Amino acid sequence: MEKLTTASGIPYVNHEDTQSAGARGPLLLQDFILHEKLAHFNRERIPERIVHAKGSAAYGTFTVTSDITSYSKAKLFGEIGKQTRVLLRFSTVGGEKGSADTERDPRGFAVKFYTEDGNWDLVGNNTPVFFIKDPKKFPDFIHTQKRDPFTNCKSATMVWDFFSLNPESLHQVLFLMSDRGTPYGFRYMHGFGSHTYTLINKENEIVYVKFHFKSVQGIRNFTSAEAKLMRGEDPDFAQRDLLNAIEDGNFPKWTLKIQVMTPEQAAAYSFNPFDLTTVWSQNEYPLIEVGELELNQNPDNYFSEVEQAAFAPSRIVDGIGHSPDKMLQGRILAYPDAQRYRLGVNFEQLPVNRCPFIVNNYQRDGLMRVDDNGKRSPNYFPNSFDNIKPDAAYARPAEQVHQPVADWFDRNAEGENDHYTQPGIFYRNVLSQEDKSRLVSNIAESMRQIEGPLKEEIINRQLCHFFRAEFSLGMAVMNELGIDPGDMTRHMPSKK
């Protein structure tokens, strides 16, 4: 028999009974178990995640298929075979912690990778592009997918009030509203570290990638019908059906493959290469096998390991490095501040979120520090005491590696605000004639709950965006809207 104790370890017996001045007297102060209890209960909540709330994960192994090393250092590629311990996480973006797990929304895909050169985190979607390519735009954009601040209810005016306005949104508002927006659960659709970032092989040699990691159990989708039924049915549908299958010992595999491109080739690329809302042509740029991801461990908590889990791309490792990409950048800032924020400044002591390897550094203190803090060692470099020393084999040739395209900085000419190429060629090329219908019917149900005095300049708007992309788009979904084609004579677009 184990004793039953207060956190401070001092064993109790009345567990459900509290002090009191008789059998029907008021209580006692002095009862600090029925204190701690309460104390303790009031502050089980810490701050959700502002995006990506409603979140599932497990443990797995990543293991090294094929050689990468010309292109990375990386020791987690160092050799075939190479295996690492992951942490993979998914997510809804626009809901809270308690709302249905198959609403319309991108999918967050997060992985923490524990290297031997401390944590890499990729921290990605279910979509190789985003909604918006610039970082000031992301509070604006958020505020537009959560809550209206007068009704308190989602607004579909709201949504589509801001896609109309940027239309950089286009190619990941028709990822959304296909049945893209409704996956099947969380194994059965594809990962993308949708940024690009840079590898860096021993030679201090770099190129730019991106990271796809493609479902081994297939692509499967919801219909809009389906996922309304299964928000009802099931809000956790997702969830359960993760946890079920690796209870079961049906575990679930990504492939992970990299697009590579040389500072030379991204300089001459006919789009901007760092732009979050384009993809790179996997017919110029093919995919190259890495390895495979798989699920194989669910966590015994789920507060402690995935509540607590905290991801940022700020956290890269040796062989691997950050690029131009603005909406990469804004998020080497945003995402650890979120955490510092949600979880304290020590949140990467708590298990989850720690290095298993060595590590060492000069911070001290701060609230909810859970290791020895650094006992009687000193707290400022340098200094006469340790042997903590910089090792000059992990410099980062930061200067080197954007050298070649240093003017991607500051990128983002009107030549190169073609948001309608890339999600024309989506929409003719990548969709079958039944998922084009169903995002047509998609984007109508969406677009019919638009409400005020400016649901016809709103639905206006974004027609328009829909017709630069592709005519048949763009009369699709006005037919399905029932709006007279001679209404819409004064919005055409102009000849590209």
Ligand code: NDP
Second form
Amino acid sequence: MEKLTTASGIPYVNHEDTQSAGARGPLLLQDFILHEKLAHFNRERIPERIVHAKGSAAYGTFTVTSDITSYSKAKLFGEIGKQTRVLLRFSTVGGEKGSADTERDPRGFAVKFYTEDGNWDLVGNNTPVFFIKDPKKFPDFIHTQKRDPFTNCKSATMVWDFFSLNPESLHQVLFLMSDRGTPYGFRYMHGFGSHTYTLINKENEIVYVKFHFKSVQGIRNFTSAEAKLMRGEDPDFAQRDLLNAIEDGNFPKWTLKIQVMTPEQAAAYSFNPFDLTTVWSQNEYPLIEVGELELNQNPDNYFSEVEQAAFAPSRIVDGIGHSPDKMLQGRILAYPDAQRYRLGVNFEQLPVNRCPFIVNNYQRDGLMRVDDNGKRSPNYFPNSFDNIKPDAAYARPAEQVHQPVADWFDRNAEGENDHYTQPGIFYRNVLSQEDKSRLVSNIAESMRQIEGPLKEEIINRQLCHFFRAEFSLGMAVMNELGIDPGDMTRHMPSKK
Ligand code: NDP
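What does the same protein look like in the form predicted in complex with the named molecule, given that the last one was the form predicted alone?
Then the entire complex follows, led off by the chain already shown.
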């Protein structure tokens, strides 16, 4: 038997009845156990993530299967067979913590690698591109995915108004509206680091890199109708599916692959290789296998290990670097900032976020400091007492990373606003006839919900984008919406 105690370890008996003035009388203020229970309960909720609030996670193992040491000195890639513990969190993006798992939405795909050189977070999605390419647009974009300030309902009008005024969203909109916008849980979808990062080798030479996690299970999606049904039948479908598969020993796996581009190739590439709304063609930059990620352990406690898990693209380890990708640069700021708000300044000491290897610095104190706070050791640098020194072996060749592209950015700024070529390729060359008709039907289903006096203007503006990407796509959506070409008022995109 284990004794029931208060939070301070005081054993007590009356867990279900409160002290009162006589058996039928009012309660006594002195029953501190009642206060403790109610007060703690009142404080159980922490701020939910502003995006990616609904999610599921599992621990696993990353195993190196191919040698990429010529590209990166990161210790986790050090030798074939090397294993690193990981935590992988999947999520939807726009819904609240209690929303349904099968909503049409991108899915977050965030991996924390617990490496001996510190925790590396690769925080991406199940799509290689995103709706916007500048982080200043992010709050506006997300507002359109959340609730209307007046009706408190989701609004297709806000969504399509924003999409149609931001044609850079078109590529991701097509992915979102395709079958892959409603994946069958989390196991049957790919993951992408999405951003361009750098790899740095022992000679401090750099290449640019895109990370791809290919589902070994293959791709499986719900149709729009099935997803809608599942929202009612089991809003937690993806959580249950992942949890049960792992409990049954049916461990899901992904193959990690990379695309690599030299700085010279980056400077000459037909698209801005740091633009999150475009991909690198796999024909020109083929996938190179790196390793396998297997999920094999469910967290024991959802709040402690999933809700409190914090992933940030700022956390990169030696041998991996950032790039001038503007969205990445914005996320380097935004993610740890969100975590300090949501979990408090000492969130990296929470067990799920804690680096299991050495952590040495002079950060002290702060709300909810839960480790020994450095005990008696000095809390300033430099000092004459401890032996903690910056290790020159970990110096980052930052100038080297950004220099080769600095000029190129200016020269090619014009070409960065091609919002249509890759979406057109996607529609024409990647989708089958059946994929295309489901895509068109999903788009029309969503656009039919646009309402209000500007309905026609928004629809026409968005149709123009579809036409510009691929004429037959524009025609198909227009037909599906039952719009007569003669009725279509031409509102060309107000932004390039
Ligand atoms: P490829 O033919 O080499 O690649 C096509 C890619 O499209 C494959 O990765 C494939 O993934 C993926 N794909 C297939 N069906 C869908 C779908 N319904 N939704 C989303 N992705 C799908 O050509 P390129 O690399 O030159 O790219 C051509 C176009 O493919 C791009 O413009 C882009 O729109 C799209 N794409 C490109 C990716 C890239 O990183 N280059 C990644 C994903 C899409 P799978 O392995 O499952 O078949």
